[in-house]
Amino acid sequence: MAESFGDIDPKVDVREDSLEKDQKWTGWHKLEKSLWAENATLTDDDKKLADQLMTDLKDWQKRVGTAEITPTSMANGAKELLDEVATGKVTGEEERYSHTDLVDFNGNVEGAQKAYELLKPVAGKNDAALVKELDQQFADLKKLLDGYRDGDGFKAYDDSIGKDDRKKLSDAVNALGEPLSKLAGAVAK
């Protein structure tokens, strides 16, 4: 749904290798690279970028309150959050400098689960078997994620989270993604 708010998402969340020709690199990931990959103290340019990021986020916050959200768009948004995990977070591409991918991964799962929980009463009336499966798949994925916790946060998503772990995470996301793709149909009946 982030794309529905115009140019803000690309301004705050674009990765360096996703820049379009002549697009200026701004947002979280530029600051992330400065802090982690370059082990730098924020420069004056970085501080200006951080100020712009705050301005953009406040603008986004205002726009969110005006968004028209339907049960179907919410269900599809939940699936898109999970798809984002499968394509960017499991691979380690999202937070490639800070290695905090599991924090984002968990946030996307929590967002998808919140949308599902809001739609669950209607979905349960229309497709009780789907609700049962979604409850189980969310629980399984959360349990798996909990195994990667480190204090209040998560382990760094670097070489210590190897191929086998990434495969387990990917499989769990895919196991949830398939039934979650049916949620929109269950609430639209």
Contents of the next structure:
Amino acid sequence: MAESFGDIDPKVDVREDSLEKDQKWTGWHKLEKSLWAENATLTDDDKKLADQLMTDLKDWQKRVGTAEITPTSMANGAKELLDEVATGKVTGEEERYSHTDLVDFNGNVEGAQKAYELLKPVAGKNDAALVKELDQQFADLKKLLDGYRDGDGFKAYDDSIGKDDRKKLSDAVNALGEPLSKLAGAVAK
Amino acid sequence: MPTAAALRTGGDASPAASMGDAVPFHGAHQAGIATAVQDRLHFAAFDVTTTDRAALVKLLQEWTAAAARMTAGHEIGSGAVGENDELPPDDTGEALGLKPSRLTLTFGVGPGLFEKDGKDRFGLKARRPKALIDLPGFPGDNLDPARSGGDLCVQACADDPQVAVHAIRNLARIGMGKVAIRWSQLGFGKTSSTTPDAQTPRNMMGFKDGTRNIAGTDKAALDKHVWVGEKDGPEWMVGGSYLVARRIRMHIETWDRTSLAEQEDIFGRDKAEGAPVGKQRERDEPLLKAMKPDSHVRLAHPDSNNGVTILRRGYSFTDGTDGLGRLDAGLFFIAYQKDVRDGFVPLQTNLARNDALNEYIQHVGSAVFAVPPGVRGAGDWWGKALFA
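Structure of the form predicted together with its partner chain, please, following the form predicted on its own?
Now the complete complex, all chains and molecules, led by this one.
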């Protein structure tokens, strides 16, 4: 959904290797690099970036309330949240410094599930089998994620989580993502 | 002894089938075994991830329906541009406008379907064929678990690589939530001969490969060495076969530095013509005693193995380079046989111990599958007799 607020996303969520020529690196990934990959402290410049990040996110929060959301766009939003997990989070590339990918992963799944629960009454009328499948796959994925909980959060998504574990997570995301891609069709019927 | 002409075809009774045509999906045996060998391969091994037998059965029915459509050159489900544009299309679309390209889809079940980690997963343990063994280790094996095993497999062969890849991609997509691809392998060059008129293909070592192979036209040899018969059992496998797949990495760079004389000694054939040692032509009957005792052709010959004969259907592969600048290339070996215990196992035991070629190859992936008989018609599906 953040992509729907075109000018904010690149300010808060850009990665170092995605910077265009002369583009200043801002947002949380820059701060994460300072904290986890460099000196474990924020420079004065970083602190200014942190203030700017808060301003940008508050601006984004305000705009969210005014966004026009249709049942189809909400269903597609849920699908896209899973897509983000499938392409950027299960690989560990997004949080390469902080290794908090599983926190994001869980956030995306919860967001997708919230959207799904809101659409479920309509979807269930049009496609009962799809709803049954989605209930099952959401439950399976959340159960798998629960195995990685650590205190209030999640284990670091680093070398301690090997290829076999990552493949299981990836398979579970695909298992949910495929039926979730049919939700928009079911609410638009 | 079959004639030389029969020996050198790996194909079926209709070698005249042109490259774009469809190969019939239904029949007593699955297509893709005795069928004339197509140019390209995409082989996929799957783990079954569901624990629900009914969901697995439903998937096999959906897979069979999709396979029948794709091998005929049709789109699956509601097509690549369905009627509802709020839905992702059922068919992924990259085969639109392409010919059937002799696509065959051959389905098999691995040991893990019957039992995994001591568990009888789907109530099938008692139905596991005795011939579906867990392969023993062989000297020199360096198997990567991530390229080995699998509960199910689909071998997609076609003359157009995009047609083969499309088939595996769509089956994998249908399977999500029930099965997950464990590993897959692309092959680009067939390494067994097809029609008597065609030139025998060469493997990545530059030698003709598959000069002598069971012919798709040789019913007696197929019945003797490839198809499971009624007296072999179990009943659900009659008309089926057993598939062994091995990813054989070749040490390309060191092979290329080997003298021609040594290369020819290692194979037991000359490089240009493919003639056995001391003979003039490729199809001349080999004189095994003229070859070095550790030459590949001599050691692999049925006469050196109490008559063991398998149907080879392998493909060359090159998966780019390996990070050390070496070509990641070799042979994706596929063999079909009536019983692995009388086929691949004794043959590979002999080769792994004695073959001079071992200095230049390494087996890095391995899998074995029971390949059920053919799908008979509309009410039948892959594995129906197994799940009955």
